[in-house]
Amino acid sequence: MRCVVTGGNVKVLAKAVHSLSRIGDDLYVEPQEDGLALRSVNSSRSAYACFLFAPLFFSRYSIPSDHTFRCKMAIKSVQAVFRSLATLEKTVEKCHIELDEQKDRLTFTLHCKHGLLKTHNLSFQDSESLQAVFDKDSCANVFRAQSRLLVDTVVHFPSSLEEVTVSVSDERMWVRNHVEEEAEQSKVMLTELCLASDEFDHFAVKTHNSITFCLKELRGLLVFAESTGLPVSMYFDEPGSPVVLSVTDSVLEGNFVLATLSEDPSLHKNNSKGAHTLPPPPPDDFMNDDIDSYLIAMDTSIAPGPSTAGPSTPPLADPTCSKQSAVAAHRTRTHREEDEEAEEDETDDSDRPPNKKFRSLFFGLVLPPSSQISTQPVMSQEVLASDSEDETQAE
């Protein structure tokens, strides 16, 4: 096997390594009459992806036809052929895959600029043929998008997040990330965007589902696909089936089959009854102030009137309540003059209803709980109704 890639085609293939990377931990090679297949599963065989590089992708293409040469190396091993991706296409001007059967090595070669050569010789391991099975054309639902618009889309979400949530309806695509049903609600942050249909390059729904997959692996297929500037399709029918992403080029193919949630029916029929039953979400504290008692108490402590505490003084009767009366005896005020300013009290009073409610409604929101609030003014107004009481009686 013998295969030359030349100029900015040397970047489009190590944009596909670091993509299969993406997926799992070995790379397998396989020529055949079509192309050059490279292909990863991952560990659980819940991810499938394969990069299918045509014969017109390469300056020079030659193949064994006495024999089926199929082999797997570590991905990492070849990701390090081409580790420099920024400057790759600047420096590299062409790369050289050929196979060294009597060594059992797998040589890349890159031509730098000023005759400068790196080669790298892998060692590999034969190997089966690795092919998933599914049918894209079969699928009810089918999308077509730039992918410029789901790298902004998927941007959104943490690098952390592990799983996201398609849904689709005749008009609107959703996506979001994927809560468990087991995690506590009120500690989980939902984030979900719509795009319509306007939006797509080709949007076509057969069914409405839903449908939960990895988004490590979209990531992957992402990073190839700006890249390159090649739009995204998307294949799926129902929940537990599997997602086709998939790129194409004249030149080349790429197809990641991706897993789905399966959807248990007791489970969907639990979330739909609760759906109606989750419990309202916590009021402000706004509302959970009790305006009507911050309102009949200031109303009733601050609105003046004849002392009829009498009895019910001697109880509330405190060392501050003596030090006040103290103060109150030593004042040279008249009767006629305390008179006036009470009814100037009341017609002031009066006025405020608006500028209490008002209040209250604003101080309900800083100040500490209402049943310290409520008790604190009737204190404060029974004690000076203690010491008015005290100053007549004391005239």
The other form holds:
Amino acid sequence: MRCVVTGGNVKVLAKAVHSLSRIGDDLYVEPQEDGLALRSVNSSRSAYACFLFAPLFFSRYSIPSDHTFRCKMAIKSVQAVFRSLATLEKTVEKCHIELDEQKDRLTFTLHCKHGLLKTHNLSFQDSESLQAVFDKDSCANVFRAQSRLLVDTVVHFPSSLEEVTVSVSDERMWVRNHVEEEAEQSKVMLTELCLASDEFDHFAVKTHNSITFCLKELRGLLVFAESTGLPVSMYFDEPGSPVVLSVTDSVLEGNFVLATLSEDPSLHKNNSKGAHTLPPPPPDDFMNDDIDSYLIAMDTSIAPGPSTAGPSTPPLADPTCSKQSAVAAHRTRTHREEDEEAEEDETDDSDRPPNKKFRSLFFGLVLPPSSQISTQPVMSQEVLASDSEDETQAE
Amino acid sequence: MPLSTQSQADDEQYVLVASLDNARNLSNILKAITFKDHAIFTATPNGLKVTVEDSKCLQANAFIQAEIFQEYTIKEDLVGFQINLTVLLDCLNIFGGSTVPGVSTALRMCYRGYGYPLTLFLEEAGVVTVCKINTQEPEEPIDFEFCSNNVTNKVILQSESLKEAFSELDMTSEVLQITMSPSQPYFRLSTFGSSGNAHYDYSKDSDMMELFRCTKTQTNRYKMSLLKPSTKALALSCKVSVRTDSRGFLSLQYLVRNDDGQICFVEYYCCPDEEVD
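Now that we've seen the form predicted on its own, could you pull up the form predicted in complex with the partner chain?
To see the whole picture, the full complex is given below, headed by that same chain.
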């Protein structure tokens, strides 16, 4: 195998390598007929990324014709070749990539200005084929946006944030941080951004879904997209199916395939990865009366409580706890609304977190016994929602 | 502003008095050789030489000529003492080392002789600090017996390009191998790390190469840990001369310009790790 990358493309290649390093520790290299594939996967196999550089990306591209070749090497060693991106831009004129199968070595030679030649001989290991199975075209929801939009969205979340939830409706996309059920509700900060469909270059929603995936791995792609100025496309279906994020141009294609949290129908298992079905997003107008029915809708969507609660649920201290756990399950949503409501309500100004908890409990206590939830008329919710909204009346 | 807190009579007792309007002209260059706590100061009428050594295999010297100082008085042919370099640097930077233009720390360094501490008078914006640092019996600096007659290969490079190479050196490699040759690869730095090996080749025709005088092909390895501190000197310098002698000993000489544009030198001598021909 012998490839030559020249000029600005060296930096693009370097960025792709750095981007892949956010996924896994090994770089899988496979020269294919349709281009050079660089792949990486994380240890739990929940994130996979692949950059395919078409032959036209290179000023010279020749691959072993008689046999397929693939190898893997520590991604840190390849990063060391392209250590300083600023220097790459200023001094590297071209980069040769050559394979020596006899010696199990992949050689990167950087021809730099001022007659400086940098040669890196990296050892590799044979590797298994690494190919994620995904079909972007069959995904229900397809979006495309300038990387700037996503970067500006993601910047609002702390870098320590593990997971993010994306929910879509016909005209909107909500991005918020995913909070574990067991998290102390009074100590979590909820951040949510709403993006309108017109901010996207392409916004096609077939099913209103919410998916939760790891943000850290997405950031790697965003850094690449932003620096190369390419728009990012996003494809997903229902929760549990992977989300695919990709960047494309005429000579390269990058795909990041991330696993999403799956919906667990038996929510009483209370497995933190099992999660709960996130309810459809609320209407934009928080003055809307429908909040009550919305709360009910959430409640009914959650499986009934104590009689079927498994041993892994949090300790049930008292009889009303079952309702509390049901309440807790949608507390994230409730909290957000209460946040909004609390701000609008001048009378409710002291010691907010306990108040919220109280309100949630209040909701819970007024809820009928779990077994009757689905048949309970809405009327009993009347008193609660009117806390902050004068005009809010249960229907 | 020269310190005039000492009267003429007091000066009589000092064997060495050296003053600088800007203490950074001394502290910056000393930072380039601070990889060990202790340094040997050797003062002659020509100037000041500060030596730091490591495990008998590495020696770094900083030269500050008499002309650099605003005042330099020495009463003997040779004045020598050993001192804690870290403490000395802390004192030189006692005013916090601000980089406000026009504001600098003035220094007056006085030494009474054997057994006496080194006295530093430091002044900035009217505030004076006096530091007395204990001195020790100076050890004899190692003589690497590196003489120009024995030099087989010599190159002078602009520091810029070498800085780039040194910043990227694979630190998992235990050695840095230097190959110098009248033919390809001319001047090569190599590392052998956990992921593979890397070579940095400088062509003799490179515009970064100011002088190329190699008589025979030589490859020598030096411990990376010994050479690592030299990157500080490299960072300060604008030119570097790399020489090896017939035994494979390495001499790195750095040309450093101080704040006032005056030239000082820093040199590193290093023993080869093993001979590879």
